[in-house]
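First, one chain by itself in structure tokens, the form predicted alone.
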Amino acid sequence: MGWVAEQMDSIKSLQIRQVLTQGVSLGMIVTSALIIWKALMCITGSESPVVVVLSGSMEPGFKRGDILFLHMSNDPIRAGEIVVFNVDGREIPIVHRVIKVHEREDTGEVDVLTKGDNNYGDDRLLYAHGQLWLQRHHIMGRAVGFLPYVGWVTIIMTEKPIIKYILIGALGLLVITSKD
């Protein structure tokens, strides 16, 4: 309990100016991260420029915990591309490969069918009830690069929330007790 008491005394001894400085610094860090995220959204044309692979459905190409970088252009989507898409009624996006493309002659719109590389069948069972194809508005982006295993931090904090709270508490203590 000696260390905890020392930390509490340290917090009590902080002057209001130091607390405000730390608060402004933390606010600037958070604001900078949001600005960077919004800039990436504009540059990549994707509502989510970075996603984490949450399942093993794309193994061996992408493993659970890999981070994918997305880009969305006006180029037509083609078979073989890896896309991230949202399905109506589901919150979590899915990362799978386009296996079939159906182009409508009258409108030029492209419908796609996807499948996980490690899955037996196509994704029609994952789509909304009665939906057979994905349209352009379902697709968040195309995978253009990845970082292996880095996304495990996100997975662990999502599956074990206690770790997230411990990290937030530790960072908060670090910010409060750091002296300039």
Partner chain sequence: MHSFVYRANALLTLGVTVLALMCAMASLSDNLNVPSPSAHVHVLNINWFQRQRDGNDEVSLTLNISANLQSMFTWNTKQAFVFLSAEYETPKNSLNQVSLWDGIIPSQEHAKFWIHATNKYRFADQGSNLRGKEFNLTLHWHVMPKTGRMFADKIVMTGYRLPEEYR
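Now show me the form predicted in complex with the partner chain, since the one above was the form predicted alone.
Here you get just the chain by itself.
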């Protein structure tokens, strides 16, 4: 309880100038996080440079909660690459492997078929009704790097929002009461 009382005292003893400084430092933290995210978007050329794996369809390669780093260059898409794609009418992007590619001679457009390594069949059942192939504009990026487990933080926070609020509250309190 001593710690709580101490924190309460420090909140009560805040001066206007101090409150402003704390506000500015909080703003700095938020904006620098935003800067890093936007810079990553510029470097990788992908609208979401980092994605969390949500399903087990690529096991044992990628498990739920792993993080993938995406890159979107103008290089043509080739079989074997792991791509992240959006299907019309589905909100959540899917991470699967390309198994077939047909590239047009004249326009350079591609028809792509994907499949999850752990799924029995290809992805035509997941695509929009009647859609046989993915085109370039469906694809958000290809996976280039991998980091295990880190994505659990976001999975837990989206599935148990209460933990998110507790965490944000605690961090906010820490920033407000810090005396540096």
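What we label the rigid core is the largest C-alpha set whose atoms superpose within 1.5 Å from one form to the other. Here the structure is a predicted model, which is why all the values come from computation and not from measurement. Residue numbers count along the first chain shown, from 1.
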**Message:** Using a rigid core superposition, assess whether Arg104 undergoes a CA shift of 2 Å or more between these two forms.
**Reply:** yes
